[in-house]
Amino acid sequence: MEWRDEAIVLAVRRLGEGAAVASLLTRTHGRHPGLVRGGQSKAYRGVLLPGNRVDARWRARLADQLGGLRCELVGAHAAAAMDDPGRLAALAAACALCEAALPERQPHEAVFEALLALLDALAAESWPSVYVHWELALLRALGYGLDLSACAATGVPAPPPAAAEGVGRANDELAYVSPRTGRAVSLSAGAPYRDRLLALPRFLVAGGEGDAAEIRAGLALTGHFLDRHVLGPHAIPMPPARSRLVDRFRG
């Protein structure tokens, strides 16, 4: 068994002295794991690092076995985000989710088009909307996307937001979001539940960028329905990478 494909970098582990594990989310196969030999040598100290973009080469004898990787740098998306804090916990949060959602093996071509392009995002000022948006189509993919279209309660379409800074929502504005059914609320429609609907970030709705205190709503939203749908099933706690980038929006 044999294929070559265009790979990101998920994560990586020592075994013995001088081999590595790495974990792959591949075009067409997947997320893949395999046995990089030298993966802990100098020449592979650049590649593989989480969010890296390469180019794969995976082979073994029987498709089930962990097989041999061979990787070589297309993208060093990682040494990009180094020196940014923000950016870096970004890119590690989004691969880590990667690892811990996504079946082993399994095609996943919608989330690897959406990983890469959050990678070239995190270039822009407005990478922490992007990021939230990159998790809201992780949902999507896996199959427990948001209706964010009309409010549940009365089917009223969302009219556009005022555009002027501090001028208050319209009553039919969608701003909660049910945590059972993942629908939109209007701001009239869930007043009297305020208190058990989640918020709805602006932004989300109506595009454009978020301030800390949207963000920080919009990570809330879909850090819910991850836990919900996508890792409390299956007893996967929240990665550690992504509870370190919402900490970094706490007022």
The other form holds:
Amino acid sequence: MEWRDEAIVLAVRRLGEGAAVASLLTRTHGRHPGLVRGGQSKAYRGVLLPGNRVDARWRARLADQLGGLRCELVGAHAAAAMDDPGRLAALAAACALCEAALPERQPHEAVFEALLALLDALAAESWPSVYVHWELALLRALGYGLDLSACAATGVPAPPPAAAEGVGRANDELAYVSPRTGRAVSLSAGAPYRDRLLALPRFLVAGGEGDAAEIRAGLALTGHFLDRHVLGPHAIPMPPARSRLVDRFRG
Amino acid sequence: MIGPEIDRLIQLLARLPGLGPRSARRAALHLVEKRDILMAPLAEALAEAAANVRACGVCGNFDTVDPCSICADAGRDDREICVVADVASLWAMERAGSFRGRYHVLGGLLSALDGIGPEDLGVARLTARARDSKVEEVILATPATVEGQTTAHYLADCLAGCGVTVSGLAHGVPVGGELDYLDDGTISAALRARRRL
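Just the form predicted on its own so far, so send over the form predicted in complex with its partner chain.
First the chain shown before, then all remaining chains and molecules of the complex.
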């Protein structure tokens, strides 16, 4: 068995003195582990960092074996994010979430594309909003997407982004999400139950960028559903890297 | 056939870093052959180290005295504390010989895979040291990896209220390094950290 694929490094664990076991998110082979001989060497140290984009070659006798990996650096996203605590936390959180949430060896090309887009977007100022959108996309790719298209109670659709931009919150605007169904609820319909509903930050419906409070609300929203549907059923705790990212947006 | 004593010696030697079963057999044979000039002094040195070496209560370095010889050295600069991940990093800094301040050994880095969280790093001990009126700067000399820099940023946040300057090591072109052989990340980091000549 042998393949060559585009990949993003998710996690690396030392094995013995010179080798490492790397977990990669590949474009067509999903999350895939492999033994990297010399993975702790000088040549590999800058390559096998979470978030780095690599050209990966995997080889094994049987398809379900760990197999051997060889990686060549394509994009040094980890080094680019290292100087900024927020960006580094986002990169680490995204990689840790993929590592925890994705099943092994099952193709998830949409998640790969989304993670690649997120890593590229970390250079931009709007990275916090992009990160929340990325977690929504991860939920969607895993089959637990939120329905933010219309109010679950009244059926009133979300206003188009252009119409919603620059206006105050109207009563029919989507403002909450049901923690059980993941469907949006409008401000007026959700008002009597607002203590039990999750806040839906405006930028997730209207587009644009969110401020720190909205990012915090967005992370609480996606975190609830990641825990409820993706991690919780498998008794997997929320990755500490994501918790540290959430802490960065605490006021 | 190998007797049980030598077999045990081989098994223990094979657990040392850099030694596998084959090299452990060679080392054991060498020790047995050089019993008087190597094996006995080595056994004595090992017993002495096992009895006396301990972690320094101030910085976490290994030494036979507590506080360690670096913490007890009156000639070192009390204004600077260099935070390192482990004792191997401290020894590397000492080999370089260019830092004359004090050290603080974390004993690890934030790592979910290794099960190391903030509570395992002894941050309270570090912040208590940083609050000392003599300390002016804390240098975070953690590795240039995602885990190392995540730890550095976390420590920088913890040290924010201590009234000290928090700095980190520069990342870039190593001495003797040729650009052609450097990875993209290192070149980018070096370019970002360029200085006026």
